[in-house]
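Okay, so here's just one chain, in structure tokens, the form predicted on its own.
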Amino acid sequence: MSLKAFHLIFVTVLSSLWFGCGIWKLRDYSATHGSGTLGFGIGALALGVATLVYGRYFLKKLKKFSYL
């Protein structure tokens, strides 16, 4: 497997992850108020989009290589 590819897998999984645990988070919030749960779920977001934005430097980076 190319660092690209894994780079590719490692981008999409861990933005996944971001966006899960803030949706989960806000979500949380707006049932029951609590004070922490805000802050996680906006830095969680915030997280997700730098993660993609991390992937799309990369992979522009990369452009001249394959994936195999």
Second form
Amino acid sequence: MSLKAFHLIFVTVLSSLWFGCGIWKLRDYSATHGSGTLGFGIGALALGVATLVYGRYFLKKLKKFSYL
Amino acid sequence: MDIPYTVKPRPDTGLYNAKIGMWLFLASEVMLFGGLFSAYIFLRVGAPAGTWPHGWLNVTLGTINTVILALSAITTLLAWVALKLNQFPRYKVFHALTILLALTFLGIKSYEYRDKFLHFEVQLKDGRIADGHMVENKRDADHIVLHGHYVENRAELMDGHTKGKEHTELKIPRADIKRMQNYGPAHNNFLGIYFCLTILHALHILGGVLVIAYIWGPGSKMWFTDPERYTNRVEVSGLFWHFVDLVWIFLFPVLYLT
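Having seen the form predicted on its own, could you now give me the structure of the form predicted together with its partner chain?
The complete assembly is shown below, putting the previous chain first.
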């Protein structure tokens, strides 16, 4: 497995982390109404979207590189 | 005599020597961290209700460190891509950024450790507990000064999410102290496994930085004599770096967010 393939796994896990944290904290917000919880939730979702956008860019840029 | 397959892949494995060596090493690393994660799960599941701490770690610093490591994974990939495209100066910039980001991560982690070692739980002879950061602790003085608050029992300290009483300067006579302990690894099981996992991870970061710094600095002469092999070295160091970053992505939610 090349660095490209491992980076793809990394980006997938990272975006899952951000989306997971975001959804979890926003659900938490509905119970606690803490401004910090809301901020963290929105921030984490924004980072998740940014990671996905980067992932698409990286895949396009490294089209010719092998996965092995 | 040349060692075969240092640059070209072996026909049977499809990989060059260093890459297969690195994957075998990473397999052993998965077992090492996997064992410690299992230890964490067993300690947590086995903890009596109300004794496992929540919210003791600084989520803001943990999040910043997660972003820093994610950026360093991107820069290490871009460094490898730059070499593949024959752009040595660009490679130098991206790998230097990787080193800087890693050192920033270690700096923030050191600050977090310092904060824990300065945080004290002081049990008083009247049964109360003073909890806070040490301000003054002179050996010859008959008192200590903490910036913190008093609680009636330890259970009140377990949930760091709930806003406690306002912190003030507490002057405590030494004669009133029954026991005093900082928030180091010996404080409780949570801090024990927290320090064990994060120090081991930080040592991996340090090791990675040393290797990357060598490849970036004195080792970069190889680019001018054997560029393909040098590019492979950068790729293999990138594989290790991505593994270390992945470990942190699991450590962060487990330790900081639960």
